[in-house]
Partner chain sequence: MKSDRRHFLKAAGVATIGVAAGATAAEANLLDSAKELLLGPKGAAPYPEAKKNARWAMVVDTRKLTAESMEKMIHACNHAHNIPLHPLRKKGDKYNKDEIKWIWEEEFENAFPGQMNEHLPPKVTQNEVLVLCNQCENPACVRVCPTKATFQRDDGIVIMDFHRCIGCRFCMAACPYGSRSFNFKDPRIASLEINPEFPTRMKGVVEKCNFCAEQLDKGLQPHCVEACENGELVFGDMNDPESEIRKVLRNNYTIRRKPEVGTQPQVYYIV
Amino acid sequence: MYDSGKIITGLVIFVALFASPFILNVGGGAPAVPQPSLDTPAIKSMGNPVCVRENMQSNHMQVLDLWRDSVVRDSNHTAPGIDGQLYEMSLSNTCMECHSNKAEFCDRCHTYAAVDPFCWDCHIEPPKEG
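Hey, can I get that sequence as one chain, in the form predicted together with the partner chain?
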């Protein structure tokens, strides 16, 4: 065997480098999926929070898309909440009235998932609290 020492040493170093991210992460696990914060004055003041029936955490992209087409193109401005009452479909007015904590409610997950929707280029963000 020629140069077996060098080759084996090289292989060991290569394998160690290649596997280092996996080895370093063993036991650490992935960072926890952030939970949107529901801690706003408006939500706290409601005894029984009323929102849409759909699971918004996983489906809000489809729901918001459906709403925006419904409002803009069909002039249908309201949708039923859990309580059966009709609410205005409006991101900056209705949604953000309760979820006024955009940084903890929207941005936390969007940053985690590295998605950058351009809603707020046009729609007005709620004013910062405090």
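By rigid core we mean the largest C-alpha set that fits within 1.5 Å across both forms. Numbering follows the first chain given and starts at 1. Please read these numbers as outputs of a predicted model, since none were measured by experiment. What changes on going to the form predicted on its own:
- Fitting the two forms on the rigid core leaves the C-alpha of Y112 displaced by under 2 angstroms between these two forms.
- Once the rigid core is overlaid between these two forms, E97 does not reach a Cα shift of 2 Å, moving by less than that.
- Once both forms are fitted on their rigid core, the CA atom of R73 lies less than 2 Å apart between these two forms.
Please supply the coordinates for the form predicted on its own, as a counterpart to the form predicted together with the partner chain shown previously.
Chain alone follows, minus partners and molecules.
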């Protein structure tokens, strides 16, 4: 057989390269999904939080886009909450009033998901707690 040594060596190298991500991840597992901290004075003072956790975890991007479009394009600055009360559609004021711990609330999940949102390109980032 011609060049059988080279073919077998090439196959071994190919299999080793193809399997290396799987082999390197054996035992390490995926990092744990972060749980955003809801430990802020504003949230603690609420009896019934305005935002529903399950809905906001999966839909906050769409809600913020809708709010942005409604405020910028339609000059509509209020939206009803789940409690029926009208709230100002404002990331800096309404959202960050309760979630003042940006590093432990926003950044933790965005870092985990490797997402770099452009919210703070226009909005003023809240000062770091500490």
